[in-house]
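Have a look below at one chain only, the form predicted on its own, in structure tokens format.
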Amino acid sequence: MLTFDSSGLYGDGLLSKEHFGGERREELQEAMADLQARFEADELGFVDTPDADGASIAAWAEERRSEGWTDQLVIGIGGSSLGAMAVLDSALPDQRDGLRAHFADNLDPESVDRLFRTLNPEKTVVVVITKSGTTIETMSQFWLARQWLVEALGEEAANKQIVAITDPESGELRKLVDNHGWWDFDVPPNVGGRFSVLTPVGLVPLALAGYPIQELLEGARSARDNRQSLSESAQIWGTIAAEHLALADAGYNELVMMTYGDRLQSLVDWFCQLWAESLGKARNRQGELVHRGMTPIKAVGVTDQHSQVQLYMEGPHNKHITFLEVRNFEADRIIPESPPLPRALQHLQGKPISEVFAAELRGTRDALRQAGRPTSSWIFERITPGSVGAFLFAWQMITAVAGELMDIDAFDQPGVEMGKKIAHGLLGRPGFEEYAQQGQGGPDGPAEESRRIL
């Protein structure tokens, strides 16, 4: 089961219930209508995506791991990568007991050189995910990659280890793919990079690592399918979107996700991926400037009460902060009752670490509470892929409604794609010699307003 309470966001200096009556119930219910067109439309397939056929892509990868691989090199970036690291970082040991993954998301050079020293070509799957096929990153590691399983294996055996997930019909991977006859798997065309985890490009590398994608697809199917007509849509997503983009109109436009459970770490770090390249933008939809966004911040509870939240408690009243909570783990410990603990502490013995735990959470929330500041929690009574995959739904959902109501495009990221642009100029790729001259700085010494430190 997973809920979301909301009742710290409404009191004193807050929201009321007053605030979504008249005219902005009128706006959240045209908003939830222009985007059930278009899903009606087939233009945002994310909401299809609970839908996928797990069994096949389950079937495809158990063979795989009978073939007597034990490794997995995932080869992505942002959404081609956070979401399957986010769901595996989430499981037990017993929902993970295939290939292990390995994920070459970023750049940096010793970390590639790490990977490849660490892994035996002759068993590793390399799974290169990519929807355009000029992804720097992505392409420069496959290409490393590739040729590391050629010098071990020679070219016909090491094309029986590369999987591409790609875009159906074009791009420079698909090519490739057409080229060279290895494993593929589509990104349907109408699923952003950000909205794919439930597509293959999530699927395929958690069905190789063993994870019962079944599970994750049947509980989005639930948050999907439960929330099916337009006015429980608008009651239940469009609400939350609404709670969210009023406390930012208030000046609360940083949301801090702080999560009272490790396993549900990475989950933050996809949802910051979601939430701040979905609606951080310059303009709306008619073209004038607007700079839209809210700020994701990720903690870690119970660490961050030593780090984050003095700020949070007294620093300004610009954040929100949102908590996972884990009711009930898998496994925990008693603080023993002998020898005694310094008598500042023995009320701690004997009590389960998990006890400790959640005082821990609901102490540091109703401290922020007490302080004036906006607080919620997501409520995982167990983790699990079923809990997994309604949260991962339900924030597309969410964010797809944000973007409605910010009068924004939330499914494009034209900010990132400049920065992509410079890098292919500074590059050398042919055509891009523009950009190249609007690259700043680099590596070619330091900016007059550079202090030297060492």
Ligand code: PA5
Second form
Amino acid sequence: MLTFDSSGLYGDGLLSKEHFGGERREELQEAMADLQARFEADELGFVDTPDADGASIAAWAEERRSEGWTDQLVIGIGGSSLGAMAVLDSALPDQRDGLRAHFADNLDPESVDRLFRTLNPEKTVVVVITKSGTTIETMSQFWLARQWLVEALGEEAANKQIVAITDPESGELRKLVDNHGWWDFDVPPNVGGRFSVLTPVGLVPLALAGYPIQELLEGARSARDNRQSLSESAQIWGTIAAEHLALADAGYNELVMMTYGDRLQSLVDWFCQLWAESLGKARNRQGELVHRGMTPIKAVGVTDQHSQVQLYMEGPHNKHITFLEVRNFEADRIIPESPPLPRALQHLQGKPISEVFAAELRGTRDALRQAGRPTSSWIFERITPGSVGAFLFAWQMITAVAGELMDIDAFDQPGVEMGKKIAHGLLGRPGFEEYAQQGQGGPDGPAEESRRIL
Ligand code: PA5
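Now show me the form predicted together with this ligand, since the one above was the form predicted on its own.
Every component of the complex follows; first up is the chain already shown.
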């Protein structure tokens, strides 16, 4: 079970129920109607992703796992890797007893080199994931990986050890697949990168790793379908999105997601991308400059109680802190009752670590509330594939509704595109020369302002 508790958003100086009446209620209804229209126009492909054919992917992965591979090198970045990483990090050891996963997203040359030095090409399947097929980070590492396989195994065997996940028709990777006959899976054209975790983008590496993808999909489906009617479930996403936006409008436009459960940490990285890249936009749907967005921030409980929480408690009133709370853990330890600790610590003795952990969470949340800070909680009864699937789907829906309420396009990323174009230009891609000019820093570049430190 997964529950969202928003009671800490209401009260003195924060939200009130009246806030969502009248004009705001109408705005929400309009946004939901617009979203429904987009869904009917087939623009919201992610809503259907929980219906993916997990059984076929799982069966395919099972066959591959029986072929003697031990590792998978998953090459992709952003929406093409964060989802699988997050889900896999939330797994228990027996939910990831298939191929060991190594994610190659960043381009640090030392990290890239380390991967190829430590993995065995005879035992490693290369999974390349890029919807566009032109992402520099992904394609440059993939070309290295392919060469690495070919040198070790020869071209024919190497081709059988490559899995490509890309657009079914367009893009440079699709052309390569068609020429080389690698294993391949489609990214649905109407599903954008950061909304694609429940497509082959996330499901294939997860299934190869031995993760129960069907339970993940089932959880996402339940989150989508478990209400009597679509409008009732839409109401839930709409209310949560509206609460986040109302807080942002009141100045609380930074959203701290703080985990109390280490297996949930990477889900926050996934969330940060979804929230930032979907909602941080310069222009609204009418093309007017609006510069909207809510900054996501990752925090880890209890560790960050000794670090960031001081700022959240006493710094500017601009943060909404949402906790990821786990009610039941799969393992626990009791603090020994003897020999006795000094008197000031004796109350800890005989208590399970989970109780201490829960008290730390409660203490932090209550103190934040007393300090007048908005807080909310996502409560995982247990961390299971089902509850993780529900969490993923819930945030995709909330993000989509928030985009609609903000009157921006949550599904594009023009800011990111320009950086990619400049990088292509600087690296000499034909037709991108004008972008290379923009990448030189211009006549008043930063050099004069640099300070030598060492
Ligand atoms: O959410 C997005 O659209 C992006 O983060 C992309 O997933 C990322 O840029 C990688 O793109 P691609 O899959 O085309 O390589």
